[in-house]
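Listed next as structure tokens is one chain, alone, in the form predicted alone.
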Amino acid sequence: MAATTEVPDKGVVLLDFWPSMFGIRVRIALAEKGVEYEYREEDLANKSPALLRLNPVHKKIPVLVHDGRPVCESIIIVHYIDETWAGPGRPAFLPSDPYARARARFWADFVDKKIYDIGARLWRTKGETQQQAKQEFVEAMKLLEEELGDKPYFGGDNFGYMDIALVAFSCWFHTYETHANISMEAEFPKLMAWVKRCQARESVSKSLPDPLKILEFVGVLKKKHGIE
């Protein structure tokens, strides 16, 4: 559906782009508490007057608008949908002990700062460019493999606010492998584990798009932009 300037002053909108991780991220978290919402798909290029209007500071996706309020940047609406849609039968993402959530929110931190941009210079680039950005790639995800260690999920036994930072990103590895040559499964097991356990959750497996998909839209962006 194409985005329209209006949005409803009742409700819940989200602007958002299919292949993006961080409107995957939103998507999670909004099915996770059963949230009913008016999705608009965004057209980058051509940026709608609402997504314009309604995120002046980035002008970028994802937006949520709660009531005709906008809410941007994916984590930190993440974190609103946590507190605004809370109580008896609707999970909790982050844990109650403060130092847990602190620990919850410096990791997804970690994912923002840093696999985003190496994810993308595994597709980007070429050559020595692209070898470091390999190695990058390889020692933040053993970091992270080493944080999740033998536990079902980043926050222990239930899925949470780490788990839909990262699991949005889990579409884009058949891209990174297919361009860097990497082999996620014998690189990180138990990251790749924590992947299917994620994906076997409804919340998720209709969220993500297929990673084909996903591989043949960034062969489009490699054309359009002259990266062969």
Contents of the next structure:
2 protein chains.
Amino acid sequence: MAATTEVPDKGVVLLDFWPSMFGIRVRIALAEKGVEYEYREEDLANKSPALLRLNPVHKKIPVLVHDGRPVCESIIIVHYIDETWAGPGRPAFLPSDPYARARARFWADFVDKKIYDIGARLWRTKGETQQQAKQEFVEAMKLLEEELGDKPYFGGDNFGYMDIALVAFSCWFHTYETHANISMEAEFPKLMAWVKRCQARESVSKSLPDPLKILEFVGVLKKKHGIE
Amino acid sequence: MAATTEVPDKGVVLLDFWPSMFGIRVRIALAEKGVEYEYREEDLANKSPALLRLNPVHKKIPVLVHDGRPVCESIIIVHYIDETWAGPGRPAFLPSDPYARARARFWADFVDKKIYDIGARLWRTKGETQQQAKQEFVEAMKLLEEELGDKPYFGGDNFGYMDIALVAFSCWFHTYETHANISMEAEFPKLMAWVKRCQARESVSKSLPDPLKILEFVGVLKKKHGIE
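Having looked at the form predicted alone, could you now put up the form predicted together with another copy of the chain?
Full assembly next; the chain just shown is listed first.
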């Protein structure tokens, strides 16, 4: 059943859906900043009146509601969290140098433009279409691995904006591997070492669902949509 | 012929293509900040080695090259310009309040996700497909008009980030009107008054190509691609 209770005027509420990589980004960002919040699971087949009212333009999760005011679109929410909960004792997601900031934004935007769509094609399609998606996936991940290089995190020594944008996808990797017959470990060793490094952080590990549950969820989705 | 000269290590160079609304955004942003730069017109049918080297991921204009380092994706470039040429005497594109910043980013992102694609369908398609695009266009522009409300600019009293993101499309409005039989003035009077307000700024007027030239350019494009 959809939540029918209204969102309070004070405090932080997250409208979310557990397997969403976009929602996961926001969960990680809030955890990194130590922000307490109320988590509300949405039923996307029966969206709550609160979701429809708070994100009338896209009608999508995640929506972060801060003191009654909604912020939508995951990467914009991460930006908002970084700027709102700033100062001593709070890690900054973006570096201070404008060029380094532009670079982080560029690669997060690359993830938004490429990885979600290609990833969905890995499990939704078969045959030649899937092979094409697989080739695009490998190319995109190689670019990301190259951008990471030998740094511990994308921004350098500190876990930040671009790490949050990409690591949220890592719980889907097992699904991509299983459906499209890819070995992430063999293909992208540096990137997978980076995933492990990120997952050692509590903010990440507690925000990521079990990859086996994602695989199961995708199985259910495929059946529902009649995809073999 | 594509430019073959390399980009200098110092100063600001813009790789651009005159009808591009994405390039126009960058031209407006640089003019607002009073930044001197070298404009380089690209031939998109024969991209320069400099463009391919400086934006190997997307291979698209605009690319802003600052002291030899490239920044890609128009809205990220506008952000970069805002943060790089900041301080006394330079207008800030984004307000300081995090919520107002998130709101500006949300609507600029809306323009990126909706207006370019819908706009292209207005002149590229016919019949039912075009009618569908027309309906989507009207809906999207109504949302934008609602967000503008009775404010002089999207951010309030000052011309800024979201104004730059959207006004760059205004030289295409005549093409949309002509090909899809829309009267912008009748449908969106507040938005068109805002366009005039923006165009009264030299930064905007000198960055926007003549709408009749855009219309002619689209005519040539349609012939080239065999669209009636």
